[in-house]
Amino acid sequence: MPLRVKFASLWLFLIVFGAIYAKLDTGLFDGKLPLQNPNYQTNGFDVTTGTFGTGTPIESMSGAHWLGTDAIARDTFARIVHGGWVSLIVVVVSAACGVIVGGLLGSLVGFVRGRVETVIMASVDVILAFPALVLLLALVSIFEVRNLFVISAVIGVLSIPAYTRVARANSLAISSREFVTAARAIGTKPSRILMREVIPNVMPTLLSYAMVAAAFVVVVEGSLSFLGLSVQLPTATWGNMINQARRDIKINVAQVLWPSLALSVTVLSLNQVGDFFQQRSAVRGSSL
């Protein structure tokens, strides 16, 4: 495994670990784990008078606040860690919808062919003809509820057509292989061939594609958050952190820089790991 892939895998592990840790802190341990409350306004806040002690909400990096604080004195590191949970859920839901629904559908039409393939792939092509981000913005605007479930479900459903095309392309290639022809020759049922021979050989490529597609999903969720069409405040996401910090960019550029770096490095890491697994799955496919 190349060194860059190792670093990318380590970064993704830290993001996933931090997201789960943050969720356990707020959901199970009621904020008792060693992590700042992402919505608590610090910096000398006096609960009796409701004023800040120093009058300077934005703090630079320190031992108390590793990445400083934002314009209303919330810990930036804690908000980035909590923002990773939103990206993690959206990626997992979209990948699950794509791999399960799109993978099974694409494997089926690539194996069965005929009118079923024509009708399903025509529908997929119609959906793919629309710009993905524009269609997503339209659907999110229709659903006025801005919560994590709705955003994840909409992105997940829109991910299905792309996964379907990838699965169909691999299913067509696998269906013409010698072991599938041999299974047909000995009278194996088509459903058994599909479940035992085609789908298991389609899934490795589909999972590799899911890693690359996850990078696009992170960018899409960040774009929606930046526009205020994703999970609503005060829930922290990387996109809404960038949007809020841009107003104070002349005061402290770091508050835009940190969530932007978290988003960029995560996307780069997903691409690196996804490309590595795609190469491995291609080698495996050529040996079948």
Contents of the next structure:
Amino acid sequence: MPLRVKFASLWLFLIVFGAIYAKLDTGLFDGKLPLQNPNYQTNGFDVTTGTFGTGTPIESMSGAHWLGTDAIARDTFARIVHGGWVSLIVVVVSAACGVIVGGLLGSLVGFVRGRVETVIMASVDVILAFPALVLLLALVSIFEVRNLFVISAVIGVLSIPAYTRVARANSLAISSREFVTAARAIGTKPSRILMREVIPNVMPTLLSYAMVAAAFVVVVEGSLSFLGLSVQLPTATWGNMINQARRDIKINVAQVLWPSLALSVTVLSLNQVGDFFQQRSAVRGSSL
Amino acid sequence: MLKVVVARLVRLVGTLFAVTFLTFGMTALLPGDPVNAILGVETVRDPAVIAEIRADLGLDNPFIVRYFSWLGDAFTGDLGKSWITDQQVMETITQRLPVTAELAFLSIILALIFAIPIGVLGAYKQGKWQDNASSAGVQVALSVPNFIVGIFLIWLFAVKLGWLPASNWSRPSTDGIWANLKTAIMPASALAMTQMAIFSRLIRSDMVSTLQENYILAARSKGLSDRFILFRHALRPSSLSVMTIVGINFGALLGGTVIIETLFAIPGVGFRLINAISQRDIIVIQGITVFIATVYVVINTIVDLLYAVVDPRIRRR
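Please could you give me the other form, the form predicted in complex with the partner chain, since above is the form predicted alone?
The complete assembly is shown below, putting the previous chain first.
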């Protein structure tokens, strides 16, 4: 494994770990774990003591706030760690939808061919005929309440066509291989060939595609958040952090830089790991 | 050739039907009564007025009737009227399209200007440090979303250096071409970044295989200079995939302009779409989505046909 892929994996591990840790902190441990509350305004009015907090908005890096504070004096580091959760969920849901629904559908139509294939691939082509982000925007605008469930469901459903196409292409290639012909010749039931021969061979390629698709999904969610059309505030996402901080770019560019770095490095890492797996599964495919 | 054109056109019509149906269906599914959007929440509800509006919008007809009457109107260029600004959607689009188109074309040109030398260099110095450096740069350029590029361009050229305006748009007709370019260059560059990465990667990989052809060897043995061989003999056959991708990427570009126009407050089609979404102005959302999707589908068809013109092997498939 090349060094850059190792670094990329390490970064992705940190983001995922941070996101789960942050969720455990707010969900299970009621904020008792060592991570600041992402929505706590450090200069806010405290009802119990009757005084204002001592924090200041748009602070630079310090021991108390590792990456400084945002425009309303919330801890940027905590918000970035929490922001990973939204990206993580969206990626996981879209990959799950894509691999399970798209993967099965694509494998099936690539194996059985015929009219089913024509109909399903035609509908896939229609959805892919839209510019992805524009279709997503139009769909998202339908929902009045935009929470994590809605956003990840919409992105998940929109992920299915691309996966279907990839799965079908692989399924087509695999279905014409000797071992499938052999299985047919000894009288194996088609459903069994599909489950035991075709799908297991489609999956590795599809999973490596999922990594590359994940990079795209992170960008798409980031863009939605940036436009204010993803998960509603005050939930921290990298995109909405960037959008909020850019208003104060004349005062402090660092507050834009941190979430931008988090987003870009994550996308870069997903691309690296995805390319790596894609090359490996291509090698596996040719030796099959 | 004629057969290819006809088959592709038939498919185009089919896709357009499906695309319009999907968009219309999607927006028709919108929860909440459109009448509420028009009347506002606070108005006193007069059933007669509501009935009149519903009849006016044709909301009492079955879905399929509404679709075909809408499609018929759309076909004649009538995409309906905004409920909020009372402006014709088609008029909105024709006013704003030149802006978006300018951005898109400028960004493609910028991307190609940088991508061709980078790709050619990578192929020429294959495996050397120039190749490694450019492919690392390409990886990074592919990974930074365009709105982030845009923000840091603003930071550098508008905030720090003060050379360019941070937002707004000057029209070439009223402010002159120079003022127009000054407002267009940053958003176009932000859009161009990803394109450039994709293009240069493609040019490099196509070029690598072209350079192994015999006629390149022949050109070399004739004593032609490397530069002449690279740009005159090798570039043209290596630009086929880029040409297709320029077309296919146009869709991504149209999506990208939505964000970049919002970031730079540019009065293009994409910015209007975002406004419409925040105002829940369904007719405008519907109209712009259908318009963008149609443009995208048509461009893809043209690219497909062009490809068949350039590469005769495709015609026989």
